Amino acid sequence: MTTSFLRRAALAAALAGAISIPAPAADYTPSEENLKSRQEFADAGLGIFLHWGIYSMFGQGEWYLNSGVNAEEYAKAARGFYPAHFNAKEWVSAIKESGAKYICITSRHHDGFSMWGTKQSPYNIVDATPFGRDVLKELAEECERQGIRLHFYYSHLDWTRPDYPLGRTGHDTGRQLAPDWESYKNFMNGQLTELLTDYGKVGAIWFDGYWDHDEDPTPFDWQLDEQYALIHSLQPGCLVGNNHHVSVIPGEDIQIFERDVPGENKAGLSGQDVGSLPLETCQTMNGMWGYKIKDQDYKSTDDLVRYLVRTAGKGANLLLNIGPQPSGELPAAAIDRLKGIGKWMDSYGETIYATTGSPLEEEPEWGTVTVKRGDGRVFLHVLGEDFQSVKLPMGAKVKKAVDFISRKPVKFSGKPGDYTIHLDGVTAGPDRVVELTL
């Protein structure tokens, strides 16, 4: 080809027009919709992640052109994307099957490859490759019929388009730099757009980037006030996320947390205040987001149950990761792994989905609490294999106390505030869990 889709997609942004946005209200008040969204997503607990593009063909995880790779022929890799064993089935049958409630994949990721059709940029997975299938609609339309919430990742940054007002990286790319912010907001809005009209209903639109500009000397306007305006005005329960490493900013809808549960900050990316919204931790199963070759380092099935279950503790649901092949295969390792907790969800779903967080003031040493929502039942979670009894400082009186499996009673003592709850015969595994009536 003669010319260069990077070109070609500068020349589409120069031609764009402007998307009309509505004004953004002074204080947003969210919708009955989204608010029924918002509490469908508390209640959904597990959540998969997908990072999936151009990326996994060179099998060294996401951020690969940010390492001096050349732009230009980083994108010649488009010419060679043929997922020919991808599946919307298998994927969303795998998926669900590990008790998960929505899956977040990629729609664009920071090397700005769109894995849609998009007419903003014809450097996508339909008009750049020999592929030259949408595999979001795909998976949009198998997500509707199987009964899975979709939601998008979608890039504020960009490391190959020249409009990005360049940030703290991808500085060694070889584009040629001409930053227009006017341009680049058009563009996105115009992918956004396309993303909640001809995507069917979105459950969510998770964003990534903004913390490029977070060491500018003077704050970066990103102008999500009116970015988030459009998107509640396309889809009012379409729930708006950000992935900024900040405190809630207006107009969002779920509070993230990136490789910590919340209230911990153990990876540095997660320092932010706890808010009032619902929560959502993301986390790999390996080490990396996007698929690299080398790292078969993966948690055991065992740890990350754990994992979702401290997660659920905290409040807030767990999205966990997978990085797809670039053959369109998901790994062998993480379907093993959706079909351990999947078994595991099988018996102890209950214990986690529709529960708020522990009413524990601090995290007791042996594991977590979780409470369901409408009844009340207490679910405590023992995550250490080697306690044969656990104290629980809650004030209220209990009444009875079960093996969750079994329903077989459970030994207790003590009083209100200082109970003694005796493990002898309950259900062992990577979470023993007893029910207790107050």
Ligand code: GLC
The other form holds:
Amino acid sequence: MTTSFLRRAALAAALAGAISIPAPAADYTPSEENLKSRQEFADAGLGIFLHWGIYSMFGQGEWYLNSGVNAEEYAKAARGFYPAHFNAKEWVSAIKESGAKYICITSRHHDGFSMWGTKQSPYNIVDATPFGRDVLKELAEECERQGIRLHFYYSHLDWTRPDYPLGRTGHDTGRQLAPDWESYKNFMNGQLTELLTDYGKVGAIWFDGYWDHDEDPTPFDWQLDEQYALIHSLQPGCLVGNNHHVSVIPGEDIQIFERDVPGENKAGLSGQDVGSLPLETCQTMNGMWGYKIKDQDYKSTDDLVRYLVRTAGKGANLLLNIGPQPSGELPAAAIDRLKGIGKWMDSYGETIYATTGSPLEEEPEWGTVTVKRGDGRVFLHVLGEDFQSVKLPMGAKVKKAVDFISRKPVKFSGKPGDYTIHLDGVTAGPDRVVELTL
Ligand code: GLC
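Rather than the form predicted alone that you just supplied, could I have the structure of the form predicted together with this ligand?
What follows is the entire complex, opening with the chain shown before.
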């Protein structure tokens, strides 16, 4: 009763624009509950990302408004948004089938449209569309029912609101600019308070858009301290993550990488150092986050499995994205991938869930390694198909090697620091896994 009273009080305060925050995030010590959430997150291995909003209607990805489109014209799409086939139960079931342990959905993306019945602005799915349903609430209830965590993506930047202090994107949406940081900040904190008060237990708030001000001549103060503290005061177990592309900022509970596994920077968004918090890499199944009608270039299930394994080898979760269609359906190609990954996870999940990343100093050319948390079993993941044997520069003494699937012994030779593992007879697949006992 006290908690719900406190939450309601915080909500009221936020709505009044007068949030009183217990302690700044710089002095943040994660609660027991938060540490538990971190561990649960670190053990999760796989999550599914959902980018869904009125942008889906245009079939051109979630950045469509930024392509010279007028925000007022764009907003008219809301009047026709009626995703007749949206069914939270079907989504959650399809996602669970992949073996994913959490879902992260866009609550409000850069276009500024909110996917729940927020009281902070009428520009939301309940008040501005004929559909009128609170899809986040439906999802939250279904996730609770099916026992899977729900995370909310939340954009720091906004291409529609006049009070958002313009950054380097969203210049051509035709809005009258009236930057007012206090007003915008209170709007955001009011929204976050709603999400953390009325939507059950929230696994994480996943921020994005910080980089919109990374070219400002003087550093922009997002006042994250206050915002992160607000989140932790409302739900101490809620993880804070920020896709800001820079090093971890105090108050965060997880570290996010975009389109690259931690420590690699092929896409150019992940040059930050790898810290000690639980890690996550987000990646697309095709090339775009939001539904893009022209992009049917889906990675194969085998390639996605190999990416998941490589991510786990870096000690990170994979947050794999789907852009649901305007109808409310998940694309058939995505459902197919979910099933395929799930089938693989049924057999090999143990080598992904609750593991830590590779203990090897360098990533071997043949694949990667994961280590089971608790019992220390070592899993060699051979991702290249051509290898008949692999070199393992592991310092510890190998006592036993078996094929992870058949449990038949696998031959090995050499000595600590210089082993060769012979792969004859190891079960074929996108990833051949040998289990070592040290
Ligand atoms: C980028 C994009 C954004 C997307 C996000 C997902 O920040 O701007 O549209 O939601 O990546 O990682």
